[in-house]
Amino acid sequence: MKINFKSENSNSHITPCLIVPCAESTKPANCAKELDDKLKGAISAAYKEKRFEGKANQTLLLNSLGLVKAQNVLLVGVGKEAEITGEKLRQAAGTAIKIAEKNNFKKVSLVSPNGAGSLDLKGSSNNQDPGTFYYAEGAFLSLYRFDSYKSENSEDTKIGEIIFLADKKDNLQSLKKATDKARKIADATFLARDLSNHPSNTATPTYLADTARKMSRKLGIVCKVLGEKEMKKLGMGSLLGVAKGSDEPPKLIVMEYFKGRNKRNPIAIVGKGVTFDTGGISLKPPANMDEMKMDMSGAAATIGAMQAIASLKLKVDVVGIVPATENMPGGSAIKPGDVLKSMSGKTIEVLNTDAEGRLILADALSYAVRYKPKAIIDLATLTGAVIHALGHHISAVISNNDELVSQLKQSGDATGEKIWQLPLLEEYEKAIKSGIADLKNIAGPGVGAGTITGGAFLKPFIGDYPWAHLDIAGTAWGEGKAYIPKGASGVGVRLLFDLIEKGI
């Protein structure tokens, strides 16, 4: 897709579709007012008749009838001026792009959101032009399509060019910089979405490893991939136990990006990489099992976040770790009642083979501890219980460090990838103690709180390091709206990038 930049008056700009952000009001203002004067009051009439008022994500498409150079004008609401946020700008841009595509526009021009009203955006200290950054990010993210397996897709209209219009010539450079950053972050999110959307006969553990290697070579990341032999030497019996039921060989993918001043004590990101989850011997019901190809969304977010961090050349030290395997009910698969010995030396009684994500994370977290990290953040589609608790719009976080949670919440608010903390009480930690081993991989009957006990299981493997566990089972799969597509959302990439860019 082509991206161009111009500093032109909206009245004289030639384009098939001019997209104009508008703050909520009783009459057109700023750029919309200038266009209204040329369009003989068509926009003000829409305001008067309440067909358009600038409410969040409200749209109005007008044919200019040759009265201005743009063939069509698409107004999109960003809400009340005093309440405009980065997330509202993202949603407005994404909504407008989808409307433009539905109307078969292959080229659009976006008027700078700085003309929509007074922008006092929170959490944007690292953005020179926050309004443009959020707006461009929403536009790019909404352009995602996954059609790798379609033999014909000629019916799909795709926007081939976006022109960004600066409100002033002096702002052109900052507009380009903000847009470039938004594009690179969107590309990293697209990588995560692609990995989660690919079927499991494509996105095997080996495929994840090859993708990570390819990305790492391009961006100067050191990528190491450990196979079964290396894992056995390290004593990773928990990860290898899950992998026993599959013919696909497991991989432990390690991506090292050391660009900080000290080049030590990195931030460790660990992502669950179960490329397909049948539940193992504790077999899942068949309904919707096809969606279990996305049980590696934590891994996808980790790989995507590493791409975003490296492509934007952050001066930080980060290690991304992905334990990758299938969970299959083969003849060699682990069984309920089996006991596994993890890399940490702790033994685990397996009471349910469908609670496999925490088993592979246990060894990956132990590997992360070897780096003496500044902080550890893991992401996993760990529990269905989190959907009952929080639905599909917010991820759960369980942590041993309130400051880290506070920073994650701030980044969640800034990126629209919101999180909510669940309590990690001693009672929940006691619930995963085993009678015959150190731990059991699920709590006993009557305990409930599946998301919390899942996090409680992971805590013994991180030592005293600051740690946050993100359960993204409810947010990793989207239903399709604004800039979030139907299918894989790529959640976690932008959250992690924002967190690490701002500094932990």
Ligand code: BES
Contents of the next structure:
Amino acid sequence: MKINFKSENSNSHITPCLIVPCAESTKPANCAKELDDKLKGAISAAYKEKRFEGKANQTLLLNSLGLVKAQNVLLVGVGKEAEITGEKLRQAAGTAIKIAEKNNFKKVSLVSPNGAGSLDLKGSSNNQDPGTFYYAEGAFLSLYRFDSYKSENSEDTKIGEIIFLADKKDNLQSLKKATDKARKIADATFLARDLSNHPSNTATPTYLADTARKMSRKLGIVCKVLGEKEMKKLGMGSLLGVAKGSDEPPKLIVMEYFKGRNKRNPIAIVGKGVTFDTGGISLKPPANMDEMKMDMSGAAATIGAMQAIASLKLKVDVVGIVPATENMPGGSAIKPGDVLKSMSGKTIEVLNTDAEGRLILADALSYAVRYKPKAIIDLATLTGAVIHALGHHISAVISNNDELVSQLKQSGDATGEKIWQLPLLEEYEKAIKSGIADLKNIAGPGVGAGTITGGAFLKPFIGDYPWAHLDIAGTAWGEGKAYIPKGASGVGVRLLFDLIEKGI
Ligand code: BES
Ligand code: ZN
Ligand code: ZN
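Given the form predicted on its own, corresponding form predicted in complex with the ligand:
Shown next: the complete complex, the earlier chain at its head.
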């Protein structure tokens, strides 16, 4: 897709489709006043007849009948001016792009929400032009398609060019900068979405490792991939235990990006990489089991976030760690009641082989601790229970550090990848103590709080380091919204990038 920039008055700009963001009001706001005059009051008529009032995600497509240079004008609402947020801008841009696509436009021009001079967004410290950044991010994110397995080329139904318009030459530079950043972040999110959308016969642990290696080589990240032998040497009996039921060799993928001042004590990101979760011997029921190809969405977010961080050249120390394996009921698979010895030395009684994410994370977290990290953030599609608790629009966080949670919350609000803290009560830490081993991998009947006990199981493996566990089982996959497609959302990439850019 081509991206171009022009500093030109939108009323004299030649384009098949001019997209104009409008704040909510009772008559055409500043953004569309001049346009309305030229269009002989077509916009004010729409306001009067309440066909369009600038409400969030409302749209109005008008043919200009040659009255302006743009053939068509697509107005998109961003809601009340005083209530405009980054998320509203992302959604408006995404909604408009989808409408343009449905109407077969191959080329669209976007009037920047700041360039229009009508929207005053109180920006974050990180972006010179936050309005344009959020708006462009929404536009790019909504252009995602997963068509790797379609025989027919769908290229001709896609938008091939986006032109960003600046009202003044002076604004062109900041417009380009904001757009470039949004594009790189969207690309990293697309990588994560692709990895989760690929079926498990493509996206194997080896495929994840190869993808991480390729991405790392391009961007100056040091990538190491540990195989079975090395994991055995490290005593990763918990990760290897899960891998035993599968013919696919497991991998531990490590991506080191040390571009900060310290070159040590990195932020560690750890992502669950179960490339298919059958449940193992505790086999899952067949309905919707196909969705378990996305059980590596924590891994996808980790690899995607590393790409975003490195491509935007953040001066930070970060290590991304991905334990990758299938969870299969093979002849050598672990069985309920088996006891595994983890890298930490702690023994684990496996009472349900479907609670495998925590088993592979245990060893990956022990590996992360070797870096003496500033903080550990793990992302995992860990429990179905989180969908009951929070649904598909917000991830759960369980943590031993309130400051880290508050930073994550801020980033969640800024990126639209919202999080909600669940309490890590001592009672639940006790509930995963085993009678015959140090820990058991499920709490057992009557305890409930499945998402919390999942987090409680991980805690013994992180020592005293600041740590946050994100359960993304509800948010990684869904029906989609304005700029998020059906299927994989790529959740976590933008959240982690924002958190690390702002600094922990
Ligand atoms: N991968 C699943 C969790 C999951 C469920 C992810 C739905 C995405 C959508 C996980 O490994 C799992 O099976 N968890 C069990 C835990 C239980 C056995 C304690 C669950 O949630 O049922
Ligand atoms: Zn499972
Ligand atoms: Zn799983």
